[in-house]
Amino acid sequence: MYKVNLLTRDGATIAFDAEPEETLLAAAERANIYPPSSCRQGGCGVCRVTAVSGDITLDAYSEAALSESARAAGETLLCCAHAQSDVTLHAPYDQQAVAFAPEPVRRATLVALEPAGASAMRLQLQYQDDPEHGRAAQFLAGQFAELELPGAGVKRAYSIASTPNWDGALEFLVRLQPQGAFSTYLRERAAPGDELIVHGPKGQFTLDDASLAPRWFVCGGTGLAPALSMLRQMAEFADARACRLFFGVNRVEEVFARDAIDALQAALPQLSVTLCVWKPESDWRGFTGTPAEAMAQALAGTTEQPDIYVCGPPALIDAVTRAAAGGAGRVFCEQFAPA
């Protein structure tokens, strides 16, 4: 039995014991400690942390979840890692992101759905009263949840676009995939009054409240959802720090959430917004290119060292990480996978 110390971003230490044959995630959960995780099979990277000291072996995992360079830098996956000595780990999230009870599984009612541009849908859900959890929607801005269709065996992960609230309201932005099971449900059968099961909240993509750096959000498509949640929380808290939003889509008709962005600019006068279209028509007046390219241009013209929060497909994550390597502060990532 080895000692494991998980050091969180805000300076807390969470300790548990681990047998060499169990994964660090299983060992933590045996102690009623639930770090952020999702697939539990080395495929998503949600449980990624950095090993500070100690010996660890890893089961098979996907390079999409843990690249060779990240592993070389000491990063590891709790769901695949086994302690071979006492271990100290550094987590890229605050203690608040760690649960000390099993993941909530709650029922919710679909109260509204509408198109969000040409290739996505906006969903509004309402938690049903729950004897254990009440009605409140409790999570950290930036986290995601898995939505399950009862009886259909379909469960998909989507970021929450709304902020925590006592009314139990949840908002999601879902990109429609051509053959996606959940996308097919949304296109063909979904209707207000449907019941869905919500697993979570999950994830470690949350604001670092201890940092005083400007916040830049770089989003591709429905990767806008967690940025909306974080910016809406900043608005609710009247947070005055500098912030920028780089939001990009492929075609002009895919642009969505303009009303939500306008509301944020009214509530956060310091918020600078750059709408980006990769392949626009000739009359487009916004930025032509990707949000990573827009961010790189902005970074080259400033002395700021912002914290960068990026959410979208792997290519966007890679481009932002490369562009930020020379001049930005820290980069926090949430990678989307087709579902």
Given for the second form:
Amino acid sequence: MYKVNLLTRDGATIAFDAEPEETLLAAAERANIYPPSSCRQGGCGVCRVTAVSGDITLDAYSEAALSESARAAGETLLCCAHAQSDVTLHAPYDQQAVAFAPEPVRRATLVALEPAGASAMRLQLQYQDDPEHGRAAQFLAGQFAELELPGAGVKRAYSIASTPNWDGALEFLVRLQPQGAFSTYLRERAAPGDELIVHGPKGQFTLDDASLAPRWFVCGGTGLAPALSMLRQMAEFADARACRLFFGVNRVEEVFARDAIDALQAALPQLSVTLCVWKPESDWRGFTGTPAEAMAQALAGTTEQPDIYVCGPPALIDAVTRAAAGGAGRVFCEQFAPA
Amino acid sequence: MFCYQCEQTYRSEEGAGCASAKGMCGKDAATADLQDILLHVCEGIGQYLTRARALSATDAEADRFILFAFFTTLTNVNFNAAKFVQLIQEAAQIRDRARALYEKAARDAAKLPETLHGPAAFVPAADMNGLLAQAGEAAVRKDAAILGDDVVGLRALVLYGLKGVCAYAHHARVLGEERDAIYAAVEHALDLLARNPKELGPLLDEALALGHANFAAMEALDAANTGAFGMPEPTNVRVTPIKGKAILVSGHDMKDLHAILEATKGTGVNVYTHGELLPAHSYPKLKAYPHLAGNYGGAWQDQQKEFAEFPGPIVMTSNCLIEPQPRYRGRIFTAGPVGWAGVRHIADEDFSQVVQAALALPGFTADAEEKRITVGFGRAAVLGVADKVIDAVKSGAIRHFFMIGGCDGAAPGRNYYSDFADATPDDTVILTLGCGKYRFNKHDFGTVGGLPRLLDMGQCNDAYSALVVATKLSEAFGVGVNELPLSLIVSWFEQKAAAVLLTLLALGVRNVRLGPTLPAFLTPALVDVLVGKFGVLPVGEAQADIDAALARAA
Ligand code: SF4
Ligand code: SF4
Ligand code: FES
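Given the form predicted on its own above, what does the protein look like in the form predicted in complex with its partner chain?
Below: every chain and molecule of the assembly, starting with the one above.
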């Protein structure tokens, strides 16, 4: 049995014991400590920390989760690592990101599904009442959950588009992938009354409530979901701070959630919305280009230092991060685990 | 930011005070600066109201606003910067109204109104960045370089004591008890602070005047609580949960608790008190609700763990809130002066949403093993057995009383209070109040002279009860309070405790043991004054302090 000290970014020390044959992640969880993780098999990199002292061996993992150079710099994966001595680790997150109870696993009923533009679906789920969790939908606006088809072994992560509530309602926007197992289910078999398993909530992509900066949301496709959740939350709290939404899709027929955006504009009069289409047909009157380009233009025309919440494909996150480099604002994004 | 108002303030070789981006309590720099500005504008209100009052014109709404505004700035109360921007604008409007009131009163009295300067003339910027740029004018230590730490420290004692007075007076006010003398004292202190006082003498006098005002505030609060809910009576309280849906109510506000008990009537939801709401169980009109099920958890500094584990919604009334963790952020509600950005706030005493949340959350799935403690030894209960007490003292059965009262906190050194309680001899009685008692209130102290050795007198808000008991005992024995076989061991954490200390000093109570550390704003010279004039003693080692107290009494 070895001692493991996980030091978080905000200076807290989380200690647990580990046997050499168990992974550090399993050892932590045995002690009711749940550091961020996702795939649990060396594939996603979510559990990455830096070892500052001690000996560690690693099971097989994917290069995408831990590059050669990162490993050389001492980084390691909690889900693959085994302690061979007492170990001290540095976590790249605050203590807040570590849970001290197992992640909820709950049953939900599919209550409605409908197309959202040409290439996405809108799902409404209802948590079932259970003695451990009740029926409330508790999460932080911006978080995601993993949806599992019972018996099928298929699990996919999607952001929650609704706000926390006591009725147990959840809304998701799901992009349909041509070959995706979950997408195939949605296209071919899904029907109201189906039962799904919801793992989570998870994720750190949530509003920085303490910040007083204007909030800009930059979203591509179904990356709109967490922004909807956060903006809806602002509407519920009658938050008066300045906010903008840059929402982009590839083609005009892919535009969706117009009703939700209209409702937000009514509830948040200060919200300004820029709809962006990358490759529009001739009669498109909105912005032509990506939401990152629209945001960069807006940044160039202002002295504001907004908090920028970006959600979408990696290329969008990259473009936004580059546009904001040099101090034009703080960028928040979710490092999504490719599942 | 700079703040050194509470006991957990950052301490280093260079001195004490939270001066970085975030204080030890989690208060961020913008919020801290905005709080300073809010109080600065309130000083301006005080400048006009004192003068108006001298001409018999008053503005009760403005006075009430001051109480609320000050309460929001206590440690662990309100951390929502946006709220302070709004309160500052409101304060400026009220100040302008106070000016008009004063000028009219002066003209009516055929006098020329004075033109006032300082906070009275301060124009707060319209937005956050503008306000933050003005923070220097309102900073607690703004004149330290010129006037030195003693003057600045004594100003801080007045300002922080005033915060405590305002908090107590606000608690009383929400239940309909107001005292004009308290408002006059608050305005007077604000006016004094607005004049940037440089002499130690008037500041010390003002601190003692605030001690008297605080006595009045605590008396009003006692009247408010007992008037609304009856006289506390000894009550056995369950401290372990029972099966069923549940709401947890923390803080100090009996009125909010009452509203929640009403809102949950007939819903099957059990209501638990947390922290300083424990004494609520001893009030006849509150304990009459059968679904006031028990007390859950310990003192405020354990809340992050306890709230995370509580299977229902949590309502935080008044102080002491710490950063809501993600695991319960969605089901914690603030009420009254309390606030945290991104947390639901109930401004209108409508708790229906909380009931809805309780019904949707799991609640306790099983009964825990039954455990109980006894609370409710307020002044009526103790004086109800005064004969017994007096006989026990006369017969020697009771040798001494130790009042171990005040706040708890997370800082090291606080074991002193539990060590102290545990080491008190069997022929002594421990009176306690405030959340510091959570360190020992589940210990078994047995009985003496037919009385429980541990008598829980209530909240930190109930110091009045303790003083009444002390006064009555001294009358019965025909001696002064300082000659009674009674020692006060006060643990301070925040500004309500600072106000109580001023009250003790103002009433001439000597030899108060204060800890676990002395307030950082008190310089060595100021501590000398407190020691010399009032016999205030820092806490030392528990057993030695007990021996010294018993030796002094012998
Ligand atoms: S209230 Fe206490 S902990 Fe918070 S900033 Fe002030 S001195 Fe520091
Ligand atoms: S006694 Fe003091 S520290 Fe304890 S809860 Fe009351 S105000 Fe807060
Ligand atoms: S959880 Fe460790 S790499 Fe995915």
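Model, not experiment: these values are computed from the prediction. Positions refer to the first chain, counted from 1. If you superpose the two forms and keep the largest set of C-alpha atoms that fall within 1.5 Å, you have the rigid core.
The listed options are Pro115, Lys279, Ala72, Ala101, and the one placed at a hinge of the rigid-part motion between the two forms is Ala101.
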